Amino acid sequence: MNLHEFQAKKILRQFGIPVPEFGVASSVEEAKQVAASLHLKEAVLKIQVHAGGRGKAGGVKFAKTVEEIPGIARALIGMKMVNEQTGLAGVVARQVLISRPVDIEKEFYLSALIDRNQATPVLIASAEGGMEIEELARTSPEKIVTIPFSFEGKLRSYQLLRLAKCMGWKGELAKKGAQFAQALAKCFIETDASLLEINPCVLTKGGDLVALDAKLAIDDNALYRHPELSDCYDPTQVSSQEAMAKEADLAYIAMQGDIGCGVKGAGLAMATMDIIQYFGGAPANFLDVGGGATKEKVAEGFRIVLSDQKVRAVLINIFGGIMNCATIAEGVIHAAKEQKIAVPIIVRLEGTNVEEGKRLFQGSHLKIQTADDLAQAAQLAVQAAKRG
């Protein structure tokens, strides 16, 4: 689950990581109240969306006077941002962060994530902050240091020395940098984060290290341990289908293709998307209905797939182990009749009670094609989508 910058900064504060004073506004009146409460004479305003590249998109503005703040807030609240990260649909900013400006001496990059090759959390750091780390890794990888740390969220003394050398920190600044890095590692572990990125971490002219920007993503599978973070979820930052799927407790990810997918099992769903592309098609989504889904849950998943206006054909691929094929059939038939489906539906069923599932489809009087294997099903779906 992605958090907004202001939400991430509130969490950073809890771990002792310095951030500039800020407030959040969702209206012009609230922006005026924030400016007054912080006694601002000038301010930085940033749109709050779950995507990077806000500055390039015009979503970060500087108010030179307090009088400029309401006008800039009015322009930014409701702004739609479209870039590679958001996809063509874009995301709309419902809130703006209003922050006290910082006098910057130098910018650094710091982040923590899980290195799945080493099966350990790592700290990634660079003395070249404020730019895209992917570009820096491509052009100047020698400027980036990667430091593994423990699952207790602690960095050892020799690791902190290595970090200070990479960043050019000496004396008192090295001590502040060590405290900053230790707090970042602890925050990453204790929040069950999948990513914690500070870009830039800045050295102020007063000699302090401050998290000027922050990106925090929490592992969805660990959210049950953090009920206090449930309010951080923002359904406006995902597609309507993904928001509906979360409500129904279904694993759904929107994609850009036109073949809707309904599959049982994450591995089979990945294989289904691969074979659709192999035969020249493009999946519209990833959907895993789960091993023990009810007829109602299957029907809801099917409704979500069909609510995507790009979908021109639907491929249902079920290998019934725990899941009963007849349950899948009942759910699909129920949703198809309810929504008066116009797009072609191709079904491949195997496993538990498969014959009953096929019988239900055949007796449904719906335009549902059955396939004997996945390759045939994928080809039929691709052909149907191309025919429109």
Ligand code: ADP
Given for the second form:
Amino acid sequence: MNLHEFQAKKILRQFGIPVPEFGVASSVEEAKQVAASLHLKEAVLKIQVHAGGRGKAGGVKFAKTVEEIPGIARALIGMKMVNEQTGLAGVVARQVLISRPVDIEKEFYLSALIDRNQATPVLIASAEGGMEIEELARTSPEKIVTIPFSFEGKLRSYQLLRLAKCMGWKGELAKKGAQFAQALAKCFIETDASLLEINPCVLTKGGDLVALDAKLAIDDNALYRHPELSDCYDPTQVSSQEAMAKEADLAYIAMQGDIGCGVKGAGLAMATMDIIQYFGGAPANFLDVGGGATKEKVAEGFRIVLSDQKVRAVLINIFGGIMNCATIAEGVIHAAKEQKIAVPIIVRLEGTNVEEGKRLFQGSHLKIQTADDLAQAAQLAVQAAKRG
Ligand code: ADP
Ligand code: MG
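I've shown you the form predicted alone. Could you give me the structure of the form predicted together with the ligand?
After this comes the whole thing, all chains and molecules, with the earlier chain placed first.
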């Protein structure tokens, strides 16, 4: 689950990471109240969306006087941002963060994430902050250091020395940097984050280190340990399919292609994506119906897959272990009839009660093709999507 910058900054503060004073507004009236309560003479206003690159996209504005704040807030609240990170549909900002401007001496990059290859949390740091880290990794990878740290969220002295060296921090600044990084590592572990990125972390003209921006993503599988974060979920920042799937407690992942996929189990989902690619197609999404789903839940999942406008063919690939193939067939047939679907559906069923499942599909009078194995099913789906 991604958090907004203002939500992340509240959490950073609890861990002792300095952030510039800020407030949040979802209307012009609230923006005026924030400006008054913080006694702002000037301000930085930033749209709150689950995507970076807001500065370049016009979503970060400076108000040089307090009188400029309402006008800028009016322009930014409701603004739709479209860039590589949002996809073509873009995301709409419902709120703005209003912050005291900081006199910037230098911008740094600092983040914590899980390195899956090394199976350890790592700190990623660079003295070149502010710009996109992906770009920096392409052009000057030597300017980025990766420092593995413990699952207790503690950095050791030698790790802090490495960090200070990379950042060019000396004396008092090295001490502040060490505190900042320690707090970041602790926050990352204790919130069960998958990413905590501060870009930029800035050195102010006054000699302080502050987090000017913050991106925090929490591992969905750990959310049950954080009831205090349940309010942070914002369905307006994900696709309507993802929001519907979350509501129905189904696992749904959106992608860029045109073949909708209904599967059972994450491993089979991966194999299905791979084989579609292998035969020259591209998945639009995948929905994992899970083990003990009812026919109603299967139908709901299928509705979600079909509501994605990109979908030109649907591949259903089920290996019924716990799941009964007849339940899948009933759910799919129900949703397909109700939606009067026009796209071709290809089904590959195996496992528990497969004969009954196939019989139901054949007797349904829907244009559903059944395949005997995964390779054939994927080829049929790719051909069907190409025909459109
Ligand atoms: P994004 O990464 O989405 O573009 P940031 O929050 O990083 O948004 O803001 C972009 C840039 O705007 C920062 O790199 C910084 O230069 C400037 N900026 C952001 N907040 C402040 C602030 N409170 N005071 C001064 N400059 C700021
Ligand atoms: Mg940023």
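Note that the rigid core is defined as the largest set of C-alphas that superpose within 1.5 Å between two forms. The shown structure was predicted, so the numbers you read here are calculated from the model rather than taken from an experiment. Numbering follows the first chain given and starts at 1.
Hinge residue for the rigid-part rotation between these two forms, picked from R54, L184, Q237, I276: Q237.
Superposition of the larger rigid part on its C-alpha atoms leaves the smaller part rotated by 9 degrees between these two forms. Structural comparison between these two forms after rigid-core fitting shows the C-alpha of G257 displaced 3.0 Å.
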